[in-house]
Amino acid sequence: MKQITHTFDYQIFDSALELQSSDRELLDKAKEAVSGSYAPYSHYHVGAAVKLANGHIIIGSNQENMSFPAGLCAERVAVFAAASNFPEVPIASIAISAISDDFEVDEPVPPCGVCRQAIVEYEMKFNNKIRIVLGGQSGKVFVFQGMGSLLPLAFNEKGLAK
């Protein structure tokens, strides 16, 4: 048996005010995107903003459905919209934020596992790490340099090799 330990680095900022201006702008766009959320069941509204290498910013929000598997997370809405509208432009960064009707979201909001895998796909497509900025309504903000920190053993093309 061999034991392997994975470690990763990320930055923690006490508030969005400490972020570099481009990260703060993107997080603000993610917070604005929350207004497009449709979350009548969870009451948890998520917004995401994707910044492309060409400077365009694409937003997305979570869209729930009474048949829960039919809904879609904000991150995938934004990433898929960006990929559909700019298929040859790499994603440079993504910011995610949330609010709740029931409590204050004062912790960074990480993407779910499915969204992590979807974001990894675009890192692999362009061989380009995506900067991830995670915030809530208030409080600390986490910044990661690439999805390897959030999904170290991502499914990749080697899993499809025969």
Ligand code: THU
The other form holds:
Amino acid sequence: MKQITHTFDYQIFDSALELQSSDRELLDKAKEAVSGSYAPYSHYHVGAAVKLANGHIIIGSNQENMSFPAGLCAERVAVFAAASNFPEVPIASIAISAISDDFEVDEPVPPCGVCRQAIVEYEMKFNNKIRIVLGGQSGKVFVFQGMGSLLPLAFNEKGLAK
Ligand code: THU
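The structure above corresponds to the form predicted on its own; please give the structure of the form predicted together with ligand THU next.
The complete assembly is shown below, putting the previous chain first.
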């Protein structure tokens, strides 16, 4: 038996004002993307902005549905749109933010587990780490250098591709 401990690094900024300009701009796009959210059931509006290696920025927002499981998270809306429109261009970074109708989102908004798996797929596809910028409407911002930090031991069955 062997005991393994995984550790990961991330950066914590006290506010978005401390971010490098490219991260701040992408987080601003994620905040803008919130306006496209359709969230009549949770009242929690999420925005995501994906930056591609060619500089293009593609946004997404959560889209809910009366049949709850039919809805989709902002991150997957953005990442799937990016991959559909630019299938050969690696994703460089993604920023995520949210607004609630009911409370102040003053902490970084982390992607759900399914979105982590969806995003890591494109890291694997392009062998290229995706920078992840997580913010609320206010408060601290977390920056990760790749999805490996947020999803250790991600499902990765290469045999499925054969
Ligand atoms: N949501 C996202 O858009 N991204 C996440 O990573 C987690 C949750 C959405 C789904 C749903 O519309 C609302 O937030 C509340 O769960």
